[in-house]
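This document starts with one chain, in the form predicted alone, laid out as structure tokens.
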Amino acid sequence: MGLEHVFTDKFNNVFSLVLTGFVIVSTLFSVLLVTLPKQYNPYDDKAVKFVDEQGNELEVKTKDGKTPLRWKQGRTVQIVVLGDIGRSPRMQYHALSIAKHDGRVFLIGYQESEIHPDIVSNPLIEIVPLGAAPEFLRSSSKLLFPILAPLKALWQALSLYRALGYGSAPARWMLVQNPPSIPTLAIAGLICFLRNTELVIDWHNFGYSILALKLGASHPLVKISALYEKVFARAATHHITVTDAMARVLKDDYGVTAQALHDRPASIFKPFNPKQRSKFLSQLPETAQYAPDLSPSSKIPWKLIVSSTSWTADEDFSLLLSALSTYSAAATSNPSLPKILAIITGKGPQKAHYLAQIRQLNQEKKLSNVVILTAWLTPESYAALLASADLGISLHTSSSGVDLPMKVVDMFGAGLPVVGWGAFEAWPELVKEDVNGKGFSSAGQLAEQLVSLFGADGDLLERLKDGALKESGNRWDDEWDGIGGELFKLL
């Protein structure tokens, strides 16, 4: 009898124990279904509404303030920069595009400088800013990147799916910008499965190849994101790419179809005539000083150059101190070379150590030739002061060989012929050759080019001006339309 009651004690507890068990799994399961993100529902995915502090309804206009705003039933979009949307031009536009043919818009990234006028007003544009990451994640230590790295994924991904699941409404697509691709297509690729969504990269570049730069294309951390990003590029329904070339490279390595959709200027870059240039150089405060000198009246007028950079490995800007230097030099033994104002403009991590290289050269008299200044502009204002510069300088040296600089797409909207880094694969995508511009692979070349287009070969630069002229009427919808227009499905 003892026995039995033992028997009995011990089943007791272990079904106690087993129906405890079962109720903590089946109410985490059950919290876990009512938390996930809401699935995208086209019946849902109707027009929004606009009401006053009345909550009477609206009649919204576009920005003409004479058409009524429209908006197509199912056509909504998450666009997703996991970085600084201000900084992210290309994701802007498709933003802009989608917005235009009456679709609605999420753009989620960080608000780290100033965002397109056009989107801040586009009552379909909705801005769902991220968290940035604790300053001590930010470290650009290469000794402590392996440690850091991981738990700024994990606190970038964790924002991530925050903002993709919950802080934004359920949407027909999501369209992603790679790189980075960690974690970014992999938090992508789950909201996605869970949402309904169907999941599109914006191909600008490789992921893996941008952080070969910083660890060598030998590092397993290098090989794993290789990895990594051919695995989850197979979650997508729909790839573009910028080039030919890139579309090609996922076709045979990734054994993905992608269409290419080629970079093109907004419509706020554009030519500029004398006039414009002349009252623009008068009032920017970069320029006032020396804009009598930039005037083509002056006796022997000044050229003014422009490079925009992000102060990253990709782009050695060490390149363009040293032609400048050797120009400088040049221009001293021939003084109908004429002086140079470099405007350089962006923000990076490597603006600093450059800085203190060009006061170095300064000290050593190097640049006696030439000013060199940075600038960190509003849109409008670095569109005008493309317009009326001489001559553009690309420094974008391609970690993958397949992607191409969007400075440059922008300065020929401008109408300014370019010279730039152009050894590598995809270059003549975009620059024909003595057309609208020349590519160098030294810096030697390029201060070549420097001391002909400004000296004897005038003739040459005024051409490759033609050139960059004809090219600017190539325009983002034009382009846009035909690919993203039928993948929306709003043409």
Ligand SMILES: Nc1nc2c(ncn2[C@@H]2O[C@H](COP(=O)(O)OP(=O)(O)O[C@H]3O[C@H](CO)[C@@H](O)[C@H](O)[C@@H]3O)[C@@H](O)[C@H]2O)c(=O)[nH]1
Contents of the next structure:
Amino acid sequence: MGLEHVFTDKFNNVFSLVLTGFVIVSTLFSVLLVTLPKQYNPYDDKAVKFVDEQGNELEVKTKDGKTPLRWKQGRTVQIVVLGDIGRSPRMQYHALSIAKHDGRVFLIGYQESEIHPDIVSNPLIEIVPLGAAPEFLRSSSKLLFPILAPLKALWQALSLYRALGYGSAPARWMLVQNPPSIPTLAIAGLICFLRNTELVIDWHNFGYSILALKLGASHPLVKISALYEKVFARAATHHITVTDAMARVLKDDYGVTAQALHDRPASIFKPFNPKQRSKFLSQLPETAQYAPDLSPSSKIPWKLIVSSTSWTADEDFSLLLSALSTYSAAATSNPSLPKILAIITGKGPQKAHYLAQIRQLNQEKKLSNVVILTAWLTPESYAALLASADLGISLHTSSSGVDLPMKVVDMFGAGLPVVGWGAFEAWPELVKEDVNGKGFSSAGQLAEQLVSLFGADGDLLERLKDGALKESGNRWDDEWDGIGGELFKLL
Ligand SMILES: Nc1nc2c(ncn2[C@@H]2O[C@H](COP(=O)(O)OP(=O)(O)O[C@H]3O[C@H](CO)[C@@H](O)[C@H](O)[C@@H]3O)[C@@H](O)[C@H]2O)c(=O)[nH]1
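Switching from the form predicted alone: structure of the form predicted in complex with the named molecule?
Full assembly next; the chain just shown is listed first.
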């Protein structure tokens, strides 16, 4: 056999290998191209229908008054939250505001708890549920975190890619809640690039600052997460934030321009008159048995305090428990101090941990003048409970220092004065000291505030109530229309 035969055989083998590789790669590439998500086309972007406030379809005509107007351009928005839609009030309010101005909304997130009834009944809002990650990926073990977290992120990336790319029509805008940032920002950025959609990030906080609560600020994953957030922030064309302080951080550290759209209460939150209050308190299963004690006609009316939470690491409820034990002891030595009914509403990971602490304090008889209950209420009952309470409590510590607790906004909407953890930069953007609330920075200080507001300083509580009632006049619609309406070109 000649040398040239060896070379020819070898060449043939290599050539057929290269050819096979080329066919495989080009087939994969063609499949990818063919299955890419459909691009946004403004001429296809029709509102489903035009409805009045009751949801009745309206026939909208063109300027000549004869031809029915069947579509308007550029009014479709994908709203994305990698969390439970029912527990994402701000994203639900965005959806309602966009739909109110005839925009069509795809609301994408987990469907776990009850969604705002106005969203469910709105024909312009379609809910696109994300599939939950398998149970084993949801473990909260710190030890397994470095292994499970990337697997969970991969699972979430695939389900987000499917929901954003195929589960909803191409949209002109995509409004994404941050955090969670991983993998949300990367997938949202990719889909927007592929679909010709403009990305808007709604900054509620910084993802890396929440991760730092779990792993410590110097952990490499926290550093990677901070870098990731900075890089993908650039994929967005617009940024909105919950505070002016956060917009400033984005400008200084991320080099992007953002506009603050402050949280304001939705219309479901409104003050109660005394009759509405007593009716509600005697009907709600959690309060019914205490309604006579809470009534102003009782000898020393109990005080009702409410805190709401997602039971996450950024809220230290042992502070409230410790303050309530101190208060209880003070009420034993000073019988003119009223008893307290404290209701903590919400769902979340650390609830069982704090329920155990409450049981322990009760066993030790440290809460003899205080009853602590926990609850998860319908949106209407939650709003009514705030409107019936005497004082709201916020334990939100703000992992970044520049985000704010939504619960305080709810409380102001219901005309409820607030005392809250106030040792962070953005707090004064929401609560005015001694006007509509008070800030504390330790359990001892909170206990002192409870003793003084419910005891000698009853006048101050009245003043704070007036301040909160005044604050309840600032509404979400006014804030949103001025900023969101303009951004999404809806007004
Ligand atoms: N329906 C219902 N909702 C409840 C209940 N209890 C609490 N909630 C909902 O849960 C929210 C409080 O959840 P948190 O997770 O404690 O929110 P936050 O700290 O007050 O604020 C969050 O959102 C802000 C942006 O809007 C963020 O800036 C902030 O960092 C945080 O993520 C309330 O505003 C309310 O919507 C209940 O019993 N029933």
